[in-house]
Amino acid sequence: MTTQAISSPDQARLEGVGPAFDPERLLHVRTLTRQAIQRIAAAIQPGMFEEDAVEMARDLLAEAGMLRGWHDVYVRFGSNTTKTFGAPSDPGVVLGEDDLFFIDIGPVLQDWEGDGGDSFVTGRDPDKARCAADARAIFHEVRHKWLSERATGRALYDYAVSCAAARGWVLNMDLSGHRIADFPHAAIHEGPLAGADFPPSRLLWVLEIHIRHPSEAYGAFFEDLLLEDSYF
């Protein structure tokens, strides 16, 4: 995938915020989003159909007052974990006893956006467990490069590709980061972080890591805001 460059002179405009922007509120929604992911994951069991897990996730988000989202609720099972953002899942996939699944939610609470994703395993398949763990590890390797070097968005994803390859995975560059803000961030910028030829600012960008096995039909996903170590 070729990503169009976004030059440094555009940074101020592309990192603009709306009238309701509030860093503390955004961090609060981040906390609620990550808590919701854990609640959804805890309710998912082998033998469930993916479609039922999506409906269950929506119900849990509704109970938390977070059903409204800036993107759909995604729960991907098994082979569907290789699907890119927005692609429809193959229907009728049932979670196995030694399987992998991920959750990707983008709730809006009042005027503030959340976005988070994480991967989980059932059973004891060591390769799938490593895949889920590596998605998180690569996220933090890339985040640390941002912290230590003030690397550009484009450099971060060049590095992510090499980090994934070093661990034996393929990085999906169709999921390559984006803005987040007070709702809707799309009114400010919809382009990928991987196209930014400037160092992204804290709290304004989501770093996405979606990896897949080079030959088998499974993958893993992790995403969160670009923030300092103390937030993890």
Contents of the next structure:
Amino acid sequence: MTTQAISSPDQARLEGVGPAFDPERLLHVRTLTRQAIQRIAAAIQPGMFEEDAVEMARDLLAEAGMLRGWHDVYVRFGSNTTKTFGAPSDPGVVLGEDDLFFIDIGPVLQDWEGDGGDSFVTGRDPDKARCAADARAIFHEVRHKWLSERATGRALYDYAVSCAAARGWVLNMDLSGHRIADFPHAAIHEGPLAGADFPPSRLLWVLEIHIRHPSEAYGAFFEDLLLEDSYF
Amino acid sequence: MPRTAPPPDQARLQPFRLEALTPLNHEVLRLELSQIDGPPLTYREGQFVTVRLPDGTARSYSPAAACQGDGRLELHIRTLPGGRFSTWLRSDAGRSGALLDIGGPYGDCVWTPPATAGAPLLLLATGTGIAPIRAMLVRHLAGAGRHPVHLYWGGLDQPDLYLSEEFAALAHRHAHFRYTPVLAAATEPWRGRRGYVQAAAADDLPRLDGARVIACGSPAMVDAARTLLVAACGLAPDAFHADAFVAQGAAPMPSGDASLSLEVGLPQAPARRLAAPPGGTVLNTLAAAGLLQGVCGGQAACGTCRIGIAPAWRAALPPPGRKEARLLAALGSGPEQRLACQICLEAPLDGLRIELP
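Right, and the form predicted together with the partner chain of this protein, after the form predicted on its own?
The complete assembly is shown below, putting the previous chain first.
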């Protein structure tokens, strides 16, 4: 997939924020988002239907006052972990004993957006465990490149592709990062991080890593804000 | 399934990119397409779209997935030796990233529950005629609890029924849904039904008065099913639904004309009357008029399309589904408020009055 370049003169405009922007609030929503993902994951068991897990996730988010989201709640099981953002899942997929699933939520609390994703495994399938761990590891490899080299968004995703390939996975470039801000960031910029020909600023961008097996029907996903090591 | 294409309508064609091509069995391919620009194509599950190849050849297929309003399409295409689309798909041109023009949606063979409470809805499919049936089931099955839903899917041999596991899983999950695969020429040991779908259904459901039937597949099956089920099972002739052109050989008239109206109350401006295409959502119409822009893509997630419903119209709307109701509650909504992305405009809602915040 080719991505249209966004040149650095556009950086100030594309990294704009709305009137309610508040870094501390955004970081607080990030913390709540990561905690919610862990709570949802802990409630998922082999034998569940994916549809039931999504409903359970929405119930948990509603209880936490985090149901409203700038995107839908995604829990993907098994072969549906290869589906790209927004693509409907195949129905009726049951989580197996040696399986993989991921969670992707984007809650909005008052005026502030969260966005987080992570992958989890059941059982002891070493390849699936490695897939989930590698999505996380590639995220941090790419984030370290951002930290150490002030690389552009485009360079980060070029690097992510090579990181994924080096580990034997295929990177899904349809999920290639995006802005985050006070709600809605879509009013500022909906384009991908991978199209940015400037080094993205901290706290304003989400780095997404969605990898899949080159031939088998599973994949893994991890996403979080571009932030320094002390936040992880 | 391939159909006789309606006349090309340049104004309706939208560019799509072929994102993925996946074999589903020895002759059926799944095409995943995404719209490149323009307002996202929306359709009612069961309708079909026309795909125009670069050489101008047009073929029509029903989307196999529920409409998400996000410009994505999933088509199941049976490849045929020498077929133009099949040849193109096997060529260097027909690979991921290729561009295709798509028009539509067309047709009115959509989910239509029986008018009689408790009467069965019988779905019959052969081959890739399962595609629109699958889209309908994904969209409507969970909410169809008042009626038993029976699906009979026919093929020659087991590989033809490439979604059997999916339907078996649905049947396991939904007590009101029953799936019966039927093979006409099973070569491997087969403990399931043999013969033709219409005969199997007539055996299992000898009384179909009050029922509805939706049939998608070969013209031979559609014709035979209509004749058998009306004559032997008491099915009312007008309760048999199929793509009209499949049986009659005539191209259908395109649907989707702006024949409905939506009255929009605005906070500090005169009310506006908008033309609204049937089958789309209230949000589609408001977005096209520049009055409201959703954020989450019509997923009932962001709440930005919350609107008021005029008192006289509240009872005309179907009640909110669980997802919409839960978000409305989370937002502290009153009984007059609904999500515009969840209201599908059909003929009974012609003239619907809404209020924008």
